[in-house]
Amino acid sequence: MKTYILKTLFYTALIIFCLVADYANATRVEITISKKIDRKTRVTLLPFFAKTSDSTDILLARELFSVLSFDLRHAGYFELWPEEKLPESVLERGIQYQAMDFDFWLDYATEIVIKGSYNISGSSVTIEIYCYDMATRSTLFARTVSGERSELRYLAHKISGAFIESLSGGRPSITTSKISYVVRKGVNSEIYVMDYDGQNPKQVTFENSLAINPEWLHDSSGFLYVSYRNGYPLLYLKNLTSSNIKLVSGKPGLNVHPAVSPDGKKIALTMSFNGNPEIYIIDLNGEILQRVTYDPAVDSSPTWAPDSRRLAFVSDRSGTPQIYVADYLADTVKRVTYRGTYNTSPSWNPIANSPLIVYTSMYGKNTELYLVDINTGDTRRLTTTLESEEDPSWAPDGIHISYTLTQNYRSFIYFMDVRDCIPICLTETETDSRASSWGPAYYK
């Protein structure tokens, strides 16, 4: 018994140390995840106009244009024509012209033209967009959304997301998704949630302790997280609708690194109640369904394959931290990383049958992000800065990732398209943010 207690305390101290140390330090678009798109579709977005003269709101029109511009520019499929280069004659016409001058835009070397209008009625707003294909001289896409004026950004994200999905073969759009992340509060930390574009950050836990490891539920209704509120790492579920908090796993020792299966029925996590950190599968009420690993090494940081059957995880059973894949139904384990001596924090691409895992790897004195194909073993480095990047998390489209970048002892949340690897900072300079989890697409 004494040996068990000492071993549990050792591994608890080890993981706490790692956490604290990390913290302190046809215009169809074919998507190819393995390489950069050679040419993006050229799109011109026109300014939004009021459909009726009595509903004109210049600030609202500018915000609509700004949101759609961001969504289209960072979707990864489009080259957006700069607003400042649009001719004055175009700015004067916009949505007011029902007919589309296809010849003009073909001469202008654009492939898709998007017109937008809005109409305000009391506290409600209605948004319309019309997307025209210059090559076929036809309407490519049209959509109308309505809602409260207070949710203007969400409505704009929703309408641009529908357009993006229509051109990507139904691949989920990220425009309505959210990202959870950890913000340092002195010696403590709390969980925050923001829109995918970094807007509307909001604190959602108030533990006055260490709150870490946020992990979204598959329906975006809430998230799992680990809290040290009672002095030990216990797993909780936070409901974002009711604000209720539920204890999910409170076994002695570790209850860390939760991962919700894509089918939404299971949770994989690291527990050490038997004296050694191992991967277990539990249900949403905390009942143990299966033990996955049986090794004297430290096994941690599970991430699910899209089939909800396989798990990637980190183990030092080879002598250094490496990524392994376990099929818990077949009871098999396979090592998948061999480059480098420190590979951790895997995240499995969510698209069906994807063999891609993004992970953190030590490169010199810093950590960088890598992508491995578990079928071929091919590995690609995604980040090439002199800073440290870590904690990657896939977006629901299987094309973008969020991650932590640390420079000058401050950490920030970034995202990128893994094909062109252009980093976009999402969090403000005043916050010290890390360990993001990208939630699924969410539609009201």
The other form holds:
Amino acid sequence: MKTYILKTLFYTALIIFCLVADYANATRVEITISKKIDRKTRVTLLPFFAKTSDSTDILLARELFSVLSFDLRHAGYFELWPEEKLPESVLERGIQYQAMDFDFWLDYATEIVIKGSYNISGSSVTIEIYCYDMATRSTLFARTVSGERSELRYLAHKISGAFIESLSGGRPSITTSKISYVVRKGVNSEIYVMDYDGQNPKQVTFENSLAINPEWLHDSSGFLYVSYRNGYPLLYLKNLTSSNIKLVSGKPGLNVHPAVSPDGKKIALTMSFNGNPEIYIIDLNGEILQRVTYDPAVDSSPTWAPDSRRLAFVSDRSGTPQIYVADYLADTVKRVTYRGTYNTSPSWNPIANSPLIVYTSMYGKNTELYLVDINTGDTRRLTTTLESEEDPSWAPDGIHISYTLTQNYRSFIYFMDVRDCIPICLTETETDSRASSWGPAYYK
Amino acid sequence: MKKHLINIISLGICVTLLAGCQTQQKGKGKSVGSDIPLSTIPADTFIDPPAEYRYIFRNILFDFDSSAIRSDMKQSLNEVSSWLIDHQGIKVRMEGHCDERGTEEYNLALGERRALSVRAYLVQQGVSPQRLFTVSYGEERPANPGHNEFAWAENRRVEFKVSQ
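Next, give the form predicted in complex with its partner chain, keeping in mind that what was shown is the form predicted alone.
Next comes the full complex, and the chain you just saw is listed first.
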């Protein structure tokens, strides 16, 4: 009897603890193989107002509002609320940004209200946001950032990123991250870099040749890429601050598919100087540290596990290209995909201990994106059959992927949240863009 | 009955021994026997074969997702190898290509594999590997811009370029 009471007490305590813990991490998400739509927190974003009425700049205020709306909508934790547009009289309430009228907002069933201001002085601008929590009737988050007016979008991304990270349970925000990708130029191609929302696309290589396979360094100081500028696919490093280009690997044959390890010290890549495409690990100066595969089949497209100990790669050792995982220190190889006869271009979720790999599978005439859980072997399709999708790359938050979508023989870069799988187009219709690589969370 | 048991045990031992051999072969530091390492990248420029030799250097075609030399391509490769044996000063660059299907990433490796298959075949016919170089273009440079079976069949190829 006594034990029964104790047990009941224990479980009650446990349930209460779980409830409390759950509340504290209201926006913590877990990305798993199963398709689930997490309930999203309702956020009301009010227009930004000038701190002093004589410095009002409608265009600037609109741009701030549009950047924050995009960031919040696509963070994976929030939905903008209410769905319909608020009347002008309600929007005006943003003027009182340092005070909160909790009672007024009760009618709107919103959970967080965000108010903001800006102040322009000369060429610099200061942005402030105040985030109010309806449940606790308190200020949830407040932040001020300032900088050059020319980098307004970056400042807005920075402030929304700080807010998102205050609620994301340790996951990095992607709002200041960049995506590198390949743009076709006749028979050649060049590498471009854009913000994660598709804005500010910039050409960053001028090879007059084929430039492919961009891969970011972890400090975002530059990226690796493959160029045929000397007639062969060699691996180069482009420094974005100095614009210097350095040859990293110039072995005969392939020097392609670079993948920087999560600890930032090593590069896995496909090389064929030995007479067959194999996976190697080199340091940032191109010195070979280790050979990973020893198989007469094609071994290619390495991607690192978050622990920097394991690699996933593609091999056709079974007769068709499939995804394998190698613990290269323990010298073990395990096949992870069994469905279909063409599974390629894997990318391993960057969040610690994640068993999820996103990859491309041929499905009839088209290619589609799939997730696989390497522990269970379960898979889930992320894309529909209407177009061809390929070459996925995880965002640093482990929630989003960028990928190439090809329709009518033209390619575009898209991204999606792997939970709801809604495709968002990032590149314009005039450019033929592909092979994206999502950069680190903190872009300087 | 007892004899049967002994048979099973000895069979078991044999299997274990064989398995042991196999894992040893795949172990670290052992290279796979058939691979012929590539020579360093030459400074030579490679051009399309001159018109009078173009009938020898025809494109070598492949099946989908395969780098195996097709039996109908062997005649053509034999002509290339005997020409190369007669013209010792010439270096050859083999350019591997794929059709637009499949992923760009994998096609880059597959194109190299196709060029390496042709190289291995020519080496087997007696051409020195020091004269043979490979490059893969994946699906970047189709010979036929079409999007149908005929175009794809033409695009799954190895092209020959010769040193000046």
